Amino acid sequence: MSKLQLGIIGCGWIAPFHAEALNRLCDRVKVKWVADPIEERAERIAAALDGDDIDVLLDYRAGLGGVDAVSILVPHHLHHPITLDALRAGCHVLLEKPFALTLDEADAMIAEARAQEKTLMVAYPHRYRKSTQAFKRVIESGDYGRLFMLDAFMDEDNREYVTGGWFVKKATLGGGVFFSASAHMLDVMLWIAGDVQSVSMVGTQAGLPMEGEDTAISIIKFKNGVVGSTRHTWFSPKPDRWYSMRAFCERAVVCLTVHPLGNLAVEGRRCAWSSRITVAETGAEEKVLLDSDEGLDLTEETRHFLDCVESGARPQTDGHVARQLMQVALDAYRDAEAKGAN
């Protein structure tokens, strides 16, 4: 079987990332080039990609035509033009979260993947994870009895990242971290819980230099019962959890926490990490069920992208599933506005 050939939309912080996924997969894949238009940018995701042939280009268009798939890790209000031009020249989209700005948006992108018979995939990488996955089989075993509750929370110094830009824009961010970052908590709620009933959130800016809130928290009520809450800081002065979820169960807590061992902002894919999840049963002392290492690792999420490529499968994070979550995001917002709660 001929490799996939792939090239690469955007080389920011994220960028890495998927070039050492991509890595970990040349079996399968090539990445033929890369497009930035900031060219020192494109450079180094150039060079940390496996291959000696790989062009960097300042504009994307110039390369859509040469290949198989796209991954597209662009600033936000750009998802939406650059996917459509991928899409129209018959390329299969990986594409970063958030999926759009608005749901008119998401919808277009929908439908042009649909006409073009492409995969269009959003990268919400955390439910990929093979301690998530763990995770979610440890709650559905029904060990620990039935789930009432899930509390997640992400605790981030975000100081030297969000200094200026795109990033601090409503316009271009979309909002503020829950509409471009809870969302991370949100897809694994939401796949471990369903469908929601309905949704709440408050949000503040506690310091950075951004017109959104970079502080909030929600509260969830799922259609089969359960409730959720999620915590979100961009701003956290000592961060003590960079993303845990509890899971309450009738007869024990169940958590995953996930922590970089290091400055994940400034050390990138370079960062140490530690990935655990316990549980503390009634009466019990905590015991611990995995320790692990795994950190933000791309590579499942990258590999369910191929085979859905190579399948023809839908994936598990397509756009009518990134679709519902902004609609969760979008209708907090709402009703946060009519309260005047963010």
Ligand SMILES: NC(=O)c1ccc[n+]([C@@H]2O[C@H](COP(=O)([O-])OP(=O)(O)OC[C@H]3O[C@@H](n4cnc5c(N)ncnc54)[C@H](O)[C@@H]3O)[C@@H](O)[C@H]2O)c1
Given for the second form:
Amino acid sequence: MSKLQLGIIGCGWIAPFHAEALNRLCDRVKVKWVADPIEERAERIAAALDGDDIDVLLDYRAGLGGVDAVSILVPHHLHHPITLDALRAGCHVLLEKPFALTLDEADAMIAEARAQEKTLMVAYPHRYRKSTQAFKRVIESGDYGRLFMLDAFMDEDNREYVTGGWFVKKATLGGGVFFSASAHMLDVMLWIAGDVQSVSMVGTQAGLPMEGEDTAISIIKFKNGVVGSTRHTWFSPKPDRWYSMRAFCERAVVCLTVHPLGNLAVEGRRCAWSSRITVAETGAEEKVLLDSDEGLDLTEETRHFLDCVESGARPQTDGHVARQLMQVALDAYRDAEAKGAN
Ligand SMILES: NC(=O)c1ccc[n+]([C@@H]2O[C@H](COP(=O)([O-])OP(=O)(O)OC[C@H]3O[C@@H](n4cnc5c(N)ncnc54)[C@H](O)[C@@H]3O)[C@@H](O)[C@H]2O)c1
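Beyond the form predicted on its own, can we have the form predicted together with the ligand?
Then the entire complex follows, led off by the chain already shown.
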């Protein structure tokens, strides 16, 4: 089978993680070009990719006709226009999260993908991680009884990362930390617990120079009766994990914890990791069920995209799932605004 020809649009912080995954899948995909208006960023990603024949473009539009698919890794306010350009040029799209800034934008992107009969997948990486999948399997095995509560926490120090530009403005980020990044946790929670009955949120600006909140807590009731919470800060004085989720079942607490072993915001792809699943049963010592060095590895996410393009199957995190996550976030902001809580 011939390889899928792909272009990368946006060569900033997340791009080396995509490049690494694409290198791992080089038997199935060939990166033809990388595009960024900042040439040295595009050159850095071209150099990180396998192959010495990768074009560097300042304007992605020049490359759309020559590829089957694009990875779109740009600021949030550009997700909608660039995705529409790519779909209209006949490209399948892997788009970084969050989907869009508004539900109208999301609907237009879903409709365009359908009209063009192209795959549109939104990159919510956590559910594609092997350790998250193992966590879900343990909960769903029923070995520890019925799930009744999920508690998720993201503990990040983004002082080196959120310094200006599009990150600090609501018009370009779409909101604050909750809109931009808490959906990583919400995606896994909805994947495990299903549809949301209600959500509320509180937020604060702890210290980052952002218009939106840099710290947010939400509480969620799922239609199946499960309750959940997310806590998230980008201003942690001393992060002791990147991400954790605890699942309270009738007879045990199952916990997934993902620790960067360095400063993720600064070290990026060089950062080493530890991912661990533990189970603490009533009256017993805590047991380790899984210990791995899996970190922000986008290989399985990218493999799923390639599988869906090849088979025509619907991606797990397609436009409808991503729209549902946006709806939850927007409902949470509406609740917070009504109560003066953000
Ligand atoms: N999955 C994750 O854990 C994760 C982590 C960080 C960022 N992200 C997402 O990745 C996306 C990019 O974030 P980032 O941190 O890499 O931001 P960034 O600012 O570091 O990089 C964005 C890049 O896009 C480029 N760009 C701007 N306009 C462009 C255009 N018209 N054509 C091509 N390139 C253009 C910028 O020059 C910049 O290099 C966002 O959607 C963000 O939410 C995901």
